[in-house]
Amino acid sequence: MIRVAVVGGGIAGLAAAHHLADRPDVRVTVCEAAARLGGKIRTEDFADVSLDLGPDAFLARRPEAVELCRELGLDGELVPPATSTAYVWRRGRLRRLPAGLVLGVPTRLGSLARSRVLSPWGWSRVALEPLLPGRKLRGDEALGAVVRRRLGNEAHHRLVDPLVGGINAGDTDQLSIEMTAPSLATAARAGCSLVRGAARVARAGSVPGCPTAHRGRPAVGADEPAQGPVFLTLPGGLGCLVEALEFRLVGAGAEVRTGAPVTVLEPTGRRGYRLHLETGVLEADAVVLATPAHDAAPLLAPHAPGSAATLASLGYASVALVALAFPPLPVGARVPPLDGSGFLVARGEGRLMTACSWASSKWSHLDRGDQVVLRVSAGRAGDARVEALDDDALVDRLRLELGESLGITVAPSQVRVARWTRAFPQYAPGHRPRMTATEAELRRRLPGVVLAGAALAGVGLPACIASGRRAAELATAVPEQAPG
């Protein structure tokens, strides 16, 4: 019998435990520090609907989340957004995003021109990009540097940075193209032109890294309906996925402990580890660390200092999501029809808000007809204003900005604030090789201790699920030897 301790009850940890639950030779214990499972997945009753206050969808064109739902018998309930139309706030007004974007890179010049998101000069720069000389991508660079070099500053500032920067709550001039836009990295290595490469990605129907809606993101992706929806969710909220996983684990004989933070991880001197919890001690043969990097680092520091230092140095961004319910809004000169999934806000627009999802328009199961539900997100790397505001001040500021952008001046009938402190890893160029070196040191010094989660593999449910399953395989494949 192999005893596996899974530290962290977010989606990566739960996926790891689920992957091992049916093995007769494995006994799984999940230890979650919080009072509930799910990590950033959080569904609550709000204004008589089940509303997600963390991610509200997952990318359908990566298989991992869809497969997990199928294994749990939830695949028949999955639904796509009611609309894929989205907007961007630019110079005091909403502008419809053009069709055919791949992570913000335009693939349809006619649609781009009609949107007027870019100036005539900015459009011309994109139109000429396939003809421009250049070099193929070598190694890893900041996404912003690659996009500016090929498409110019306007396309970066008004399209790519709001989308990809919003997904990661970061600045694309500081974020790795390999981690945040892998499909664009592949395209840039295959040829000089990003526009041509993005068009190939769109035709293939594979758009890894599209918005995952952690922060009230509008649903924006390549416009390829014949190849199926870009995003999917559960009508009862993604919390249903967590509930199904917990039910499945308990039914399979796994032990699930909440309110059980792990404070010390130590080798036992033979094959195995001792985990110290506030409630006692847990013995394990292998450990899956599915926690944020800053939580994993102190557990590893006494035994794998290099790995711990790398994890501790990983930056994180804090964000807030504010849900608001309003009575039906009169459509007129001041209040536009909410005929899309929402809008993004580019950097430099003087806004605290980074995105607004029109939840009751985006999802048909949230459209009751007698109210409007919005999810407004704020906060990103390098902007500490959200953390400096209390909940009341945050809501007041965002309501003021909603008045300016959507003309909504009536008081909301309900408000809910969810804060996600140090929630989004900031992947600097070279992140993947650093994580590879970190895992190599763990294999040498702590065989059987394996990392999982967003810090390792990228944001989004499919990426985290994949990392959890991989960690489960690696943890139980360790040869019997004493930890070094």
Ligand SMILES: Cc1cc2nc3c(=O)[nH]c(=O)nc-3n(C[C@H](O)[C@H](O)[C@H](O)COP(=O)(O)OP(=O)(O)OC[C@H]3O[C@@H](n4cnc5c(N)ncnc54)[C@H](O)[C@@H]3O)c2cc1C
Contents of the next structure:
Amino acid sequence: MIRVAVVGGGIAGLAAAHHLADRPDVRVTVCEAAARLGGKIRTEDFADVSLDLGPDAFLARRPEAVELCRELGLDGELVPPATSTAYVWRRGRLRRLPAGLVLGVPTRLGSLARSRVLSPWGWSRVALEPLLPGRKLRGDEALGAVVRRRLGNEAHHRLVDPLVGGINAGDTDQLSIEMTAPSLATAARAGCSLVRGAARVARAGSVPGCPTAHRGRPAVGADEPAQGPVFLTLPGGLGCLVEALEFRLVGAGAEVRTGAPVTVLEPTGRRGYRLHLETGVLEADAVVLATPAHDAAPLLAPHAPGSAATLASLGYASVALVALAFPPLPVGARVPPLDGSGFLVARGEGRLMTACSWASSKWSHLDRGDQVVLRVSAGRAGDARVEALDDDALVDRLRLELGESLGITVAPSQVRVARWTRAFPQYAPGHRPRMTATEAELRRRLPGVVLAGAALAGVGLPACIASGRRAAELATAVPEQAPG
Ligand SMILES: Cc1cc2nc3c(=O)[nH]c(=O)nc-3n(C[C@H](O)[C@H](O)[C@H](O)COP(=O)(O)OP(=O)(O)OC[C@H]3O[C@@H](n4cnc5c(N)ncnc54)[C@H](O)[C@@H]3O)c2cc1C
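Starting from the form predicted alone shown above, please give the structure in the form predicted in complex with the named molecule.
Full complex below, order starting with the chain above.
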């Protein structure tokens, strides 16, 4: 019997535990510091709907989250957004984003022209990109640098940075292309046009064997439909996924402890580990560490100082998500129809808000007809204003910006503030090799201790789930080796 301790009950840790729970030769214990499971996944009753105050959807083009839902019997409940229209707020105006963006990279030139998000020069720069010679990407680089080089400053600043920077609460001039836009990295590495690479992703969901013989062809013609929805969610909120995982784990005989922070991890001689909890100790043969990097670092520091230092040095951005419910808004000269999923705010606009999701327009299950529910995000790497404001000041400031962007001046009927401190890992170029070296040191010094989660794999839920499954496999593959 292999005893596996999973430290951290976010989606990565729960996916790891789920992957092992049915194995007759494995006994799983999940230790979660907080009083509830789920980590960043948090669904609450708000204005008579179940509202996600963390992630509200996952990418459906990667298989892992859909597969997990299928394994839990939830796949029949998955729903796509009600709309694929979205806007960007720039220079005091909402502009409709063109159709066919892949991580902000345009794939439909006609739609890009009609959107007028870019100037005629900015549009031409994108249209010419497939004809541009360029060096192949070697190793890793900042996403911003690659996109500026290929598509120009405008497409970067107005499209790619708001989208990918928004997803990561970061600055794409500082973020690794490999970690934040792997499909674009694949295209860039093949010396392929980013526009063409993105178009292939839009059609196929990946960049298999990106063609390099693209020069001389028209940029992107096709308004070919993508296969299936890009995003999916559960109508009861993603908390339903966490509940289903807990139910399945407990049913399979796994032990789930909440309010159980692990404070010390120590090797116990020839085989195994002792984990110190506030309530006692837990013996394990293998450990999946599925916590944020800054929480894993102190546990590893006495035994694997290099790994601990790398993890401790990983920067994180703090954000706040403010939910607001309003009575039906009078659409008119000031208030536009909320006919999309919401809007992003380009960096450099001086706004606190980074995005505003029109939740009751985006999701049919949140549209009760008699209210408008918004999820407003604020805070990103390099902008510490959110942390300096108390909740009242934060809400006041965001309401002011809602007035400027959407003309909403009426008082909300309900407000809820969710603060996510040190929530988004900021992957600098070279992150993946640094993590590979970190894992190699762990294998040498603490065999059977394996990392999982967003710090390792990327922020998206499918990537976190994949990292949990992988960690579960690796942890149980080496139970007999002695820590050294
Ligand atoms: C506001 C917001 C919106 C987001 N939107 C999306 C989205 O729409 N789609 C998407 O795919 N992703 C989204 N993300 C990102 C995604 O939610 C996260 O990347 C992902 O949930 C991280 O999962 P995780 O398991 O790696 O970490 P976490 O969820 O952070 O879980 C780690 C757990 O470890 C626990 N822990 C820490 N230290 C210890 C210890 N010593 N002992 C025991 N337990 C410990 C923590 O309490 C926590 O529960 C969003 C994130 C936020 C904050």
